Structures are given as structure tokens and as C-alpha cells.
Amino acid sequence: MAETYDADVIVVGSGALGSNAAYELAKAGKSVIILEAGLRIPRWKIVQNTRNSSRRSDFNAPYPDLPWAHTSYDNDYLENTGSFNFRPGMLKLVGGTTWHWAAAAWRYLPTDMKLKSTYGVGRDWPISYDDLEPFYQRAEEALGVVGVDAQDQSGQNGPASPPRSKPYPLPAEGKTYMFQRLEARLSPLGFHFVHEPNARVTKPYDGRPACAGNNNCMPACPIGAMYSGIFHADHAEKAGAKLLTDATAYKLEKGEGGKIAAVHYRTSKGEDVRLTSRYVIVAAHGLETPKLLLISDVANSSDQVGRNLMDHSGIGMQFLADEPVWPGRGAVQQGGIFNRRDGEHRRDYAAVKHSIANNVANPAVAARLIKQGVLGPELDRRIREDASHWVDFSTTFEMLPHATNRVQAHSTKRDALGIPTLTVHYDVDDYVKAARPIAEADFHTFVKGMNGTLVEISEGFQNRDHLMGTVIMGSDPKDSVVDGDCRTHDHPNLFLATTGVIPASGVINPTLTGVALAIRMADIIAKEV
């Protein structure tokens, strides 16, 4: 007699990544349940709270912090053991922590997933650059990415890259008149500009209004311009997937053959479902997928789960400019200098991105004044001088994938569902802190080209939110968690969709990578299934 199940698949986590994968499985006629901890929370509520905010900068305010659904700068369910603050963002809602990114969308070069090759450090991807190219252009499509067709974004001036087999889905949006000003004056330096693609989608795309311009895109677009989670949460949902909001999946049960038999989940009124499928997928954020395995002692024969944590650990730096650029009209970032995005320099230092962050300056322009004693009429005035003169840049560097920097439960505390919370340990490695002078000598010749006065250069390194590594991706089952599939080297119908398998980080944002390996393990679950 045949086993019956609850559904061919469940989907643990509604972010950007299990919402992708939930639709093309639901699409191809399978079954879906998706399982999300967090509830469903209307744009029109989240704007609300925004604007009515008095934590402007803290882009997890607008949301729901709940005792069940904790975001991470809630420090009682967040613990640092290392030497940094480990505190990136991340939300528990239908959709995800995509609803507060930047929507940016790069690609990975071919020599980022062959650095181990190529310049004798950190690991190689176990796929190729060209087995993921076709799911990038299907990424960049259910995302509505717009870019420019033509350039380098390696930043060597040379010619298009990475390869493309399609043109971007939708044309880029135009620049904003401090991007113009700042190319124009450092271009002439040797320094290269690159267009970042991104999902704010420049014409009316799947149900989505173009991009109007809010430069608020964090912590949450007003519109829908920009690309969230939700808008394939609810595709998956239209296809047929089933959304069960406040459950928290708390262990996986192993069953017969190495499979995964059960996801176990609990609400926030304490009832506790158990729910079997032929395949799970994973895909509950770079910090929680490895907790979740951790507490059911699941795919760590090689103990590599909840190891080897990457970020693109930053730094920033401010100036004002000589002439007024305007900061604050359209999206908050546009791009950036990519000189030491790849390179021989690999091998001895971290790859470097300079990104130029496009917010409306006042807040940190009328923080600064009031610090130095600027009063009345006069902080009026210097509010308006100084925030058109304000350029803020956001570097990040390469990061290498080290066991010692590692997620796990932790050992006593609790939430209020009894769940165990979570240890980070972070250090920032030998290989970023050599990248930091490099950077810092490149931030000086921008303020001399632009004649401008250094505000700031941030002390230490700063979060950048971009969670690598956590259930790293190889092709030996001794030092890996998952394959060049994402599937589990230790159970054959266990999947994770998670930006937490990238093995190698190099220095852009990994959300559309994430996106694609989804796509991809989705294609290779309907064949299966």
C-alpha cells in the first residue's frame, strides 16, 4: 500500500527564496505546504508604521517583533560571543527580510565560484559559473531585475560581464544626478563606475507599479515597486501552495533511508502539528535553517552545519562635496566604484566594493550639527547647505569562509514557543583587515577629487547583511552540508534554499544567487517528486 503524505512538499520559511521555490513546484502541479513563522502583514500597515516611527534608522521597526517571531536586533534572542557585533537584519513575516533590502541584484563572476582555483584561497563553488547562468536569467526574471546590458561589473573597464545569455528583463532606471556628478569628477581618476541591477522594476512588471522615485526602498517601498518575498508568496499561493502562517517548524524528523519523514511546527498558542511530505526544503534564513538543523541533529555528519559564517563585512565614509550633488532623489543606492572587485590582489586581500548610498542625508547632516553645537536659524541653514553636499559611501569586502565563525542554538535560553534562540560567533578575518587600508587610501583620493572635507571614516567594520556559508555547499561530504544541488549530503530528499550554502562570498549581494539555486532545486524536486 502506498504512503500517503500531507503533500509532495513542504517549504519551511516564505522569504524570497522558499516562495520561489514553493511557485515553480506548485506550477508544476505539485503540492505545497508552506510554513511560515511570522503572520501576514498588509504593505498599507508596515507603511503606516513607518511614518510613524521614532527609530527611523532601524529598518526592523516597522515590523512585528514578536515573542515567537523575534527579529534579530532584539538582543535577549541574538547573542554575541565573538569579537563583533553579529547583528545583521532579519524579519519573521509572510515574505521575509526581503521586504526592508536595497533590491540589489548582481550575478557572481565565473572566478568568484572558482577562488580556490583561481587565486589559491578560500573554496571553490562544486558548480561552474555556466551551470547557473540559465537560473539566473529566470531569478532575474520572476524578480523584474533591471540593468545594463553592456558593462564590466567586475570593474576592469573591459568587456561585458559577467556572460548573459538574455538581455536584462527591463531597462535600467536613469542616474541619479549625484551619481552623474561623482562619475565625472573620479572617472577622469581611473576609477570605475558600475550600474547596479536591481528589482525596482522601471515600467509597470507582474502586477507592479514602476519605481516612482520614494528613496525609500528601506525599510519598506511604499508601493511594491521593489521586489519582496510577498508578491511570490502570493504567486505560490494562487498556483496552489497552502501558507500556514504562525508556525514555527522546530525539528525535522528523520525517518527510514536517511529521509526526512516529518516537519514539526508549533503555534504561538503552544499546539504542536506534525505534517509529513516527500521532500522538504529549508529556506528559513542564513541564522535559522542551520538552528533548525542543529535542534533536530540533521545533515552534520561533516560539522559543518552552522560553520564557516560570512558577511561582507564594511566600512563607510562621509563627505561634503564642493558642489551641491543632491543626495535623496530616487533609489537609495545606484552603484559604485568596482576597481578591486576582482583581481590578482585576490590572493593576498579581500575583493573591494564601494557603493555609493543614495539616503536623504538630514537625519545624519542635523545629528552631526546639533553635536557640534549648531543652533536655531543657523542649523536650518547648514541642514539645507550641508545635506545637498553630502556623499556617503558603503564599502564591503570579501570575507573567507572559517569554521570558528559559526551560528548556533543556544545552549539555555529559550523563546516563548521554548525553542532555543541563537549564539552567533563572528571575528573578522586577517584577510578584510588587509583589504582596509586599500580601501581607506581609495576614500582619500575621492574627497581630493571631489575638493571635498572628510566628515567620517567608521571605526571597526559594520554589518552588511549578507549571510553566507552557514550550511556551506561542496562536493565532499566531509567538509559540506549540502551539494551543488542544495541537497543534503546526508539525506536525499532534504533541501535547503538558503544564501547560507554559498561557499565563497566574493563582494556582492548574494539574494539572487539565492533565488536561482532555488529555481534550480525546485526543477530538480518536480523531476523527483
The other form holds:
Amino acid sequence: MAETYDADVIVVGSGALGSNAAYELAKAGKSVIILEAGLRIPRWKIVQNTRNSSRRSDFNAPYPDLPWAHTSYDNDYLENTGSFNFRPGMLKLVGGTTWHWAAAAWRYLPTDMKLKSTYGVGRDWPISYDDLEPFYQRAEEALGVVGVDAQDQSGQNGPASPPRSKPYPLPAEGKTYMFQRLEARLSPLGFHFVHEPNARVTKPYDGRPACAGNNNCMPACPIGAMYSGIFHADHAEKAGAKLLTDATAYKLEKGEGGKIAAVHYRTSKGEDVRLTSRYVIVAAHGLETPKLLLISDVANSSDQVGRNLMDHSGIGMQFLADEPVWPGRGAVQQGGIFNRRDGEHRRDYAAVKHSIANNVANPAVAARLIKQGVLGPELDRRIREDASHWVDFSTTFEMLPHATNRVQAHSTKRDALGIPTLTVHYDVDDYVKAARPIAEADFHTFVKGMNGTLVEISEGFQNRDHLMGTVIMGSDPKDSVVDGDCRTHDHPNLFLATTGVIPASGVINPTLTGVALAIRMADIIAKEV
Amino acid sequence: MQLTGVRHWRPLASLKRRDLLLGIGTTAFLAGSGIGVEALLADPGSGAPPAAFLETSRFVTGSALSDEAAIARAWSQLVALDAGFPQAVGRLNAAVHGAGLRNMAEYMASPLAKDADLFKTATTIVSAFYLGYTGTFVDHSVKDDTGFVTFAGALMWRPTIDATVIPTYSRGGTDFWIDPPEGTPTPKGAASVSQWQGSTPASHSPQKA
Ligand SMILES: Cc1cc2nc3c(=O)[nH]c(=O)nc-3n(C[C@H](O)[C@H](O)[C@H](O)COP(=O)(O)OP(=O)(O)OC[C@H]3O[C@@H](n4cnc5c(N)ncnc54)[C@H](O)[C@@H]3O)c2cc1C
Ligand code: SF4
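Okay, that one was the form predicted alone. Can I see the form predicted in complex with the partner chain too?
Every chain and every other molecule in the complex is listed next, the one we just looked at coming first.
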């Protein structure tokens, strides 16, 4: 008698990556169950929570932090042992962490994916840019990405790059006045300004309204112009997938032939359920995916699960320009200066991306002035003056994978479900540290170019919320967890949909790449199931 | 209803004043009903803020401050953070009265501004109503001692309300951000390029929502 299963495919996690994979599979007629640890929260409630929070600059604050589904800012949940307080934003609810991302939707460059062979450092991807290009296109269509087709996104002021088979699904938004002014004055100094492709629609698209510039992309777009995983969680359900909330996967059960036989989940009421499927996709975020594999003792014959953790650790700088540039009109980010995204320097130090933040500056400006003792009518005058002249750079660095930078299941601590919490060990390496003075020299040139007054260059390094490397992709099963298709080397029916597979971080935000890989894997699974 | 602090710039008509300046509506309502805000706040035994707090808060912020719920939140949190706060407010209030100061410009120019304790109290109150929260924010942590006061009513939005949004609200429609706010001086030197070079033709024309 033929074996029966609860589903063709179980997807663990309803974030952007899991939901896109689930949708593609459901569309292809496969039966799909999505397990989601968190709850479903309506957008209006999140917006209300945002407005009612005393922690406006904590992008996790409007979201639930449940005893069985913690956000990453809970020190009891995520414990650090390295020199750096590694604490990226991570959410647990239907739709996942892209509820509060900023929707930058970049493609990697062909050289990013061949870092070792091009520049002799880090690792190569086992697949090439050409393998991924059609899926980048589909991912852009899924997310509603706006962009400028003919721009050299490598920042070298050359022909359009990386290559694209089709135009962006949607035209770019209008250039902010601030961006115009900085570009007008800094590009003559040799800085190449690049528009940031982003999943923030400029026309009504897939049920979403055009971006209206609420300037609140992080922590929540009030109108849903900005993409988040919730859209594909909904699409997947409409296409027939079954979404179970309050269902935390805690064990992948090994079966015959090296296959995963079942997924076990636990509810907050303590119910344990075992579900079987032909294929399993774990899409539980770059920190939780390796944890689930580790506590299940699967996919780790290489001993690389949880290792090679990368973020785009960054630094920041603020200054006051000599003219009003008016940040805060439009979305929270729109692009930046990309001269150091690619080039021979990557042999010696990290690629650098200088992003220009476009947040309404009043909170930062007012807090600073009050701290300085500016009160009375002068306070209002200075808030207007400084908020209009405020320029905020947020810079990121390329990382290299190191086996010692790792996430692990906590050896003793447990959450409310009795499941291990997380520990992270992370140190910023010399490759990044060597890039810092170069980036700081740029900062000073920006300030000078705008005849400005430096406010601050941040100390140390900052989190940038981009999880990579933790279930690293490679062609050799001895030093990697998944192959170029995101299939685990150890288990033919276990795939991982997470930015954690990315083996060479480049300097751009990783989610579009994760979605492209998730769609690609769904195609492969659909053919096999 | 007069708003101290708002000067020559004018709020865009598309923005509802009620949304932007929490409390105006309340005050107008109270004025119409003949009930003073102070009367509502001075409920002895309820833990409600004393009149001195309201008066001092209005003085240091130069604002009408009429959202009684926000004022009550600020008061109870500031007292919770510092048991000596009521006395500190009393001292500041008495000092301002004693010196016969009429507004913060006079206070800042007076010897009182050099009194560190009084200045700290003034700063704490200004911070609560300008930033919309009390306490000290701790980044990357779920726990700190901050308390919510007001969001849209935070006074820090007021000086730029014609030009930028209060986040989560909007103004002007898609691509309004191409142009600077009205009255922005024309910069000298290199001209701005308002369109993306190498855009598809469609992206050359702003898409209106
Ligand atoms: C403030 C901020 C800004 C960012 N900006 C950008 C940006 O501009 N561009 C960009 O590319 N990236 C950005 N990122 C990163 C981006 O958010 C992530 O790359 C993306 O969310 C990863 O998607 P995911 O589907 O892998 O994980 P998630 O979105 O985290 O989804 C994982 C889901 O799995 C669920 N889950 C976890 N464990 C289990 C379990 N055991 N059982 C069941 N369910 C489970 C979670 O509840 C969650 O819903 C940003 C991140 C932050 C925090
Ligand atoms: S600017 Fe506003 S409308 Fe546009 S994506 Fe951000 S929050 Fe949404």
C-alpha cells in the first residue's frame, strides 16, 4: 500500500521566504502545510502599537514578544558570548521579519557570487549569477520591486549592471529632494549615487496601494505599500496551503534513506503534533533555522550548521549640511554611494555601502538639542533648522564567513515550550576593520563637500539585521550544509529557505536573493514531488 | 486656540490638525463646555497631576498642553522614575513665580537657568512632552524604563509640520518628495537632477496614487 502523508510539503516559517516557496508549491497543485510559531496580527493593530509605544526607535516594539515566540531583543532569549552584541531584528508572527524591514531589494553582482575566484577571499557560490537571474526576476515580480533599469548598481559608473533579462516590474519612485541635493554636490567629487531597488510599490500592485511617504517603513508600513511576507502568507493560503499558527517546530524526525520523515511541532498549550510530508522546507529565519537543525541533529555532517554567521556589520555618521535638504520626505531609504561595492580592494578589505537614511529627523534632532540644554523658543527654532539640514549615513561592510562566528542552541536555557533558546558568538574581523578608516575618510569628504558640521561618527560596529552563512551553501558536503539548490547535503528531501544559505555576503541586503532561491527551490521540489 | 511656538509656516490643509496636535480638540471642547482642564486634573486622591505640574509643563514647553491623558501619563511616570519629582516641580514652579518670569525666553536669560537642579527638572518635562516618552531608551533590549506619553502630540513634530510627516501619517501623495517644501531657498552651485538617469520611460513621470 502506498505511503500516505499529511502533506506533500511542510514549510516551517511563514516569513517572506517560506511563504513564497509555499505559494509557488500550492500554485503548482501541491498540498502544503505551513507551520508558524507566532500569531496572525492585523496591520491596524501593529500601526496602533507603533503609535502607542514609548520605544519608537525599537523596530521590534510594536510586535508580539511571546514566551514561546520571542523577538530577538529579548536578552533572556538570545545570549551573546562574543565581543560583539549580535542582536538583529527578528520577529515571530505570520509574515515574519519583513513586517519591519526597509524593503531594499538588491541583486548580487556576478563577482559577489564568485568572490574567492575573483578576489581570492571568502567563498564562491556553487551557482552563478546566470543560474539565479530568472528567479531574481520572478522574485522582483512577487515582491513588486521598483528600480532603475539602466543603472550600474556596482557603483563603478559603468554600463547597467548586474545584467537583467527584463525591466523592473515597476518604475522607480521620484528622487527625494535630499538625494538630489547630495548628488548634485557630492557626485562632482567622484561619488557614484545609485538608486536602491525596493519593494515599495509606485503604483497599485497586487492589492497594495502606491507608497505615500508615511516614512514609517521601519517598523511598519501603515498602508501595505511596502512588501512584507504577510502578502505571500495570504496568497499561499488562497492557493490552498494550510497555515497553522502557534505551531513551533521543534524536531525534524529522521527516517529511512537519509530522508526527513516528519516534523514535530508544539503549541503554546503544550500540545505536541507529528506531521509527515514528502518534502520539508525549513524557512525559520537565519538564526532559528540552524537552531532547529541542531536540536534535531540533522544536516550537520559537515559540522557547519550554525557556523559562518555573517551580518553586514556597519557604522553610522550624521552631519548638518549648509543648506536645508529636508530628510524625512518619502520612504526611509532610497539609495546611496556605491563606489566601494566592487573592485580590487576586496582582496584586502571589505566592500562598503554608504546608504543615506531618510527618516524624519525630529526625534534624533530634538533629543540631541534637549540633551545639549537647548530649551524655550530656541528649541523650536533649532529643531526646524537642524531637522532640515540633517544628513544621516548608514554604512555597511561586506563580511567573510568564519567558522567561529556561530549561533547555537543554548546548552541549558529553555523557552516556555521547553525548547532551547539561542546563543551567538560573533566577532568583527580584520577584513571589516580594515575597511572602517576608508569609510570614515569618505564620511569626512561628504561633510566637507556639503560644507557641513560633523555631528557624530558611531563608535564600534552596529547590527544590520542581515543573517547569512549559518546554513552555508557550497559544492562540497564536507564544508557546507546545502548545495546550490538549497537542498541539504545530508537529506535529499530537506531544503532550507533562508538567507542563512548565502556563502558570500557582498554588501547588499539579502532578502530578494533569499526569495529568488526559495522560488527556485519550489520549482525543483514541484518537479520531484 | 493659539499655539505657542508655531510661527510663520502653516500646516498643510490635507493634514488634520486633530491628528497632528493632540489636545487641541480636547481643549476646544473643554473651552466650549466651560470646564477647565485644571479642574479635571485636580482630582485629589486620584494621583492626578497637581496644577503646579500642568502650569510648569506649559511654561517650560511654551505650549497650551491640553491632552489630559498624556499629561497624566507623563506625571505618573515621572513620579515613578523619581520620587523626588513632585518636590522638584514645586521648586521650579515657585522659582519661576518668585522671579516673575513670563516665558521660557525670559527664563533662559535669567539667573535661574544656571541653577542645575531647576534646569534638570525643566529638561525632564520638556523631554517628556517634546519626545513623547519618559525615561531612558535602551537599544536592542525589550526592557527599559521608558513610558509612553504621546505620539502625534509630541511637540518635536510641531516646528516642521509644514514640511515633513509625523511617521505613520502621510501628506501629498506619491512622489510629493521630489520637490522641497515651499519656501526652501534655491541652492547655489550645481543644479539638482530630479529624475533617475537610465530609468525606463515610465519611471520618468511621477506616478500619482
Ligand atoms: C529593521 C530591519 C530592516 C531590514 N531591512 C532589510 C532590507 O531593507 N532589505 C533586505 O533585504 N533585508 C532587510 N532586513 C532583513 C530581512 O528582514 C530578512 O532577511 C528577512 O525577513 C528574512 O526572511 P525569512 O523568511 O528568512 O525569515 P523571517 O521573516 O524571520 O520568517 C521566519 C518565520 O519563521 C517563524 N519561525 C521561526 N522559528 C520557527 C519554528 N521553530 N517553527 C515555526 N515557525 C518558526 C517565525 O515566526 C517567522 O515568522 C531587515 C531586517 C530588519 C530587522
Ligand atoms: S514610506 Fe510609508 S507608504 Fe511608503 S512604504 Fe514606507 S511606510 Fe509605507
